[in-house]
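The chain below stands alone and is given as C-alpha cells, in the form predicted alone.
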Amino acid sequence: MQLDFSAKVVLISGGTSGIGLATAKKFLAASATVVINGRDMRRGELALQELAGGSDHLAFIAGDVTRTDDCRALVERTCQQFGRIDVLVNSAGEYLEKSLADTTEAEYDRIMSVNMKGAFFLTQAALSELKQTCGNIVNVSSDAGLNGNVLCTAYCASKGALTLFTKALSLELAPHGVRVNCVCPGDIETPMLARQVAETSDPEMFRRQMSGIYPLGRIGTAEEVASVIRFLASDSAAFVTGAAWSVDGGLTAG
C-alpha cells in the first residue's frame, strides 16, 4: 500500500490520547508532519513526549474545537508553522451513557458540540486549504452512528450526524478533488473506555460481558483503529469516498 505522506501535513482535533493519539503515531511513522489538537496544555505536553516531540514534523496546539474561534485559529496557526493542511482528522469526542429521561440540556449541548459541532466548524475552517491540496478528511463516528444503543440516544443523535455529515459533504467535496470518509469503531481500549470499566461495580465482568458481544470476542485497540484512518487518507483509498467504515469486530455485520 502507499503509506508515504512524506510533505503532507495532517492535523488531528483530540489528538492527546486514545485514537487521536495512536493515529498521530500512525501518520508520524508514515514520514508526515502532525499537529495534534486538544484543550489541555498539560496533556498536550505529555502527548508530545510520548510521540517524540523533538521533532520538526510535530507540533501541539491547545483549543477547544466547540468554540469557532478556536477552530479557525487552530487552522492558521498550522499553516503558519507548516504551510498547509492535507489530511483532517475530526477525533474529538466524549462519551455520554444516559436515558433520555435523565439527560439535561447542558448534557445535549456539550455531547453535540464536541461531537458535531467541532467537527462541523474545525472542517469548514480548513476547507479552503483542503481543496488546494486535494486532501482528504477523515471523521472518528462511531457504531453508535450506525445503529443504536440503549441509553445513548444522546450520544448516538451526535455520532449519527457526524456519519451523515460525512456522507453529505463527500458529495459536496468530490468536484473539488477532496475526499471525506468516517471510521465507526466500537469498544476501543482508550482511557474513555478505562474510566466507563473503573465506574462499574465488577470492573472485570463488565469488560468479559462487553467482549463477549462482538463476534471477534475482544475489544479492539487505538492502533486499529489508526491504521483504517491512515489508509483511508493515503492513496490507496484514492477510490473511497463517503464511506462509513466499521471497525468493530463484526458488531455491525448482523
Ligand code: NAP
The other form holds:
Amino acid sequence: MQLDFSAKVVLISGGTSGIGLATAKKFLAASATVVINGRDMRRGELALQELAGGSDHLAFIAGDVTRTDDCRALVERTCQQFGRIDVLVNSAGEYLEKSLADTTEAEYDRIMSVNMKGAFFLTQAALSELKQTCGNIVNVSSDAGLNGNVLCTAYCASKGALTLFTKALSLELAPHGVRVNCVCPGDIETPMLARQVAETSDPEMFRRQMSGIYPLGRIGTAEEVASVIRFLASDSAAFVTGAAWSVDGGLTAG
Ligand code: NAP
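The block above covers the form predicted alone; next, return the form predicted together with the named molecule.
In what comes next, the whole complex appears, and the chain from above leads the way.
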C-alpha cells in the first residue's frame, strides 16, 4: 500500500521503544515528520540514532505523559518546531501482571496514570491542533482492552477504559472531522514483552505456551502493529472512526 504523509506531523508518545518506535519508522518511511516522546533521555537519543537521527523531519521530546504539564509542553514544543499536529499516537504504556489481592494502591495508580490518564490529557492538549488539521488519533489499547485476562485486573481496567475512551471521543470529535481509533494488539515482541518473559521461571517454555494460544501460532511483531496504526491514520481509512482494531493473530476472534 502506497501511503504518503509528506507535510504531515505525527506525534507518538512512547515512541522510543517497541510499538511506538516501530510506528515512528513506518511514518518516516511514508515521508511524515515524526516527534517521538518518552521519559528517558538516553532511550530517546538511542531511538533517534536508530531512526537515522539528524533528519529535519524527526525529533525527540522528553516528557512524562502522566504529568499534564508535560503533555501541554510536548504539544507546544512540537508545534513550535514543526507548526502543526496531524496524527497523535498514544502508545506510552506499562504492563502489570498481578492478582487483585496483591496489587498495591501505588501500582494501580501508576498503571491507570500512564495507560489511561496519559492518553486522556495528551489528547486534550493536542485537541485544538487536531481540529485545525482535521487530523486523527490512534490509541494503543490491547486485547486486554477487549477481554479479561487472568491476573491482569489493573492492566485490563486501564486498557478497557482506553478502548471506550476511544469510542466516546470518536463521537465527540466526528463533527470536527477528527477520527479516533485504537489498535488492540495481542502479545507483541517488544522490550515490554521481553521483561514479562524474563520474569518467568522458564522463559523458553513460557514463550512456547504464549505462542500456542494464538490461532496463527505465534506472537506478533511491533512492525505488524505499526502497519495497522499507519493505515488507520491514513486517508485509506477515511471512513473508519471509533474502531477497536484487533492485531492479535485471531486471539479474540472466538
Ligand atoms: P515498551 O517497549 O516498554 O515501550 C513503552 C514506551 O512507553 C517507551 O518508549 C517508554 O519510554 C514509554 N513510556 C512509558 N511510560 C511513559 C510515561 N509515563 N510517559 C511517557 N512515555 C512513557 O512497550 P510496548 O510493548 O511497545 O508497548 C507500547 C504500548 O502497547 C503500551 O501501551 C502497551 O500497553 C501496549 N501493548 C503492548 C503489547 C505487547 O505485547 N508488547 C500488547 C498489547 C498492548 P520511557 O520508559 O523512556 O518513558
